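The form predicted on its own is given below as one chain in structure tokens.
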Amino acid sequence: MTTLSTGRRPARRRGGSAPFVLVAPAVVLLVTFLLVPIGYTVYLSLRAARVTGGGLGRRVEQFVGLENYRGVLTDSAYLDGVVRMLGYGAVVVPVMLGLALLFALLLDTPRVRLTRTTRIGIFLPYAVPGVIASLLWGFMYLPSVSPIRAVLESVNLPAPDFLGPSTVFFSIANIGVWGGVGFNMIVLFTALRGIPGEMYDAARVDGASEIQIALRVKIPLIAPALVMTGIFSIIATLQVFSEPAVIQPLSDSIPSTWVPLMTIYRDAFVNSDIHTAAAASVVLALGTLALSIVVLTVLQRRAFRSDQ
């Protein structure tokens, strides 16, 4: 009598190398365009150019450790730019997200008409490149051609100097708000459209007004979208460059170190000091990462905390 084997066959591996082949292009792009540039920037930040020999000498690179970082962290112009950048973000991010949330809530109201046209009109500034938007607003600020000043002067009202020392900060912040509201509004509006309508109906049956529904139903339910747009907006404001760089030739109130990225650009391409610029870039990147983590942690605790 033969005994039948009851052992199970080993499971066959399926897929083989297919997953690795599919992931390979993304890995190659990640390494080539992110990890390698970051590593090379860190490498440059640890070195410096020195002139050796007599006479005109010879320019050579040497390892200097953290010397470039000490120079960056003690550079008053760079630190002033960091403070100015943080102030810029403190103004732009709340105003931009506040307007985006307000527009999204208004467009999600049942009584609003022409929502598609209105959405396109609000989103359109985001489609304009930052340099072009800065040029457009720059001409609107320039006293000799500003239509805003012309309208105010025609009705005998005082026309402000948009490019003056006390106003240029808010003029640049206005460009950032104008260009960023549309994208955030679309994200928040999309999140609102994903909320089941039955929740609104139940709130209306309980006697809630549209304002109460917005404050007590809609906003809490789109908290994840608010956190995401908040983080993206903070990162964008920490990378502000094109707006002040474009406005700078129009105003004497914007130095070449107005924000950290302008200082980095000056060091790298004007002063040809690529090593100091690399160190300043690493400091800015680490600061952006740290601030993003802190803000994300705080917002997550408030937006996603469980009911106790």
Partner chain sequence: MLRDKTNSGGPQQFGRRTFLRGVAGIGAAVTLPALLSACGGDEEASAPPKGDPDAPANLTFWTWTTNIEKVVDIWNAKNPTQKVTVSRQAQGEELITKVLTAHRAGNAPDLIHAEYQALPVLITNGVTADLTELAGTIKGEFTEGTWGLTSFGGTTHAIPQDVGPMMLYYRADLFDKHGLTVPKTWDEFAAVARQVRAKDSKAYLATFSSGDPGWFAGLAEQAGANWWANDNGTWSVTINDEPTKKMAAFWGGLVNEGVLSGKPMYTPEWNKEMSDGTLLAWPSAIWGAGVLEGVAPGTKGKWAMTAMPQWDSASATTGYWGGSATAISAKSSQRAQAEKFVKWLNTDPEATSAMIKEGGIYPAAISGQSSPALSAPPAMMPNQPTFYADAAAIAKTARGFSWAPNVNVTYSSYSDLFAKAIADKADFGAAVDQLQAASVADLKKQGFQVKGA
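Please could you give me the other form, the form predicted in complex with the partner chain, since above is the form predicted on its own?
No partner chains or extra molecules come along with it, only the chain itself.
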């Protein structure tokens, strides 16, 4: 009896239901809230409402194969939006990470006063929801209500048109940078705080200046944090929506297809064409996935090269 029962216990532990029970919540949630919606989106993207019958006609949903994908990939407005989004990322990501790194390094230098206050000050815009931030900046940009323009005009300086066809791109990028610097700064700053003080002591003993310490010691040591913030920023770029969508009705310079998500929104909620929107969503999601993998592979190889 004793031998039998002791022999059984490890066997039960290995093949029992416990692992399945423990993993079940995660699997159920993943399937219900991620895989099923994605699957349904793909299903919808292969269908379309087509009209049959006389009179005004009746729309009937039917299978159309890859027609929606063909439509999306040949839609010049959508593709222009993709290009614009990549351009937006090329401006926003370096500027945002550059500023975040600069602020983090400045706050990390010895003998800096008011660190805490400054840190909160820089972080605060991140706590402002994107829609609110865009409304706020929208008021600052609109020519006849803009306080920035009012100040410039009062001292007889030429006031820029923030919502002009060539400037609007940077005006919107500015909102993104304004809202994103704080978060990235905190991540980088925390990483800097994690570096042991002896490193700096050693560098100082070797006669390194603060700038040299920053460039040669701090930045290489927080490379993993930079990679992480970089990936987050790139993904955020691909999801840019609320800033241009809020500014769009204020200006003639932003079409409703300014970035891919705006096109998707318009197709789904203005044009009532959920099928094209689904196809465009799948295309965008695949693009995001591909870009993330590429960036992650490249950056990781470079960032961790020295370790291996």
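Predicted, not measured: the structure shown is a model, and the values here were computed from it. Residue numbers count along the first chain shown, from 1. Between two forms, the rigid core is the largest collection of C-alphas that superpose within 1.5 Å.
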Displaced residue check between the two forms: residue 42, CA, 2 Å or over, core reference: no
Core fit, then residue 24 C-alpha moves 2 Å or more between the two forms: yes
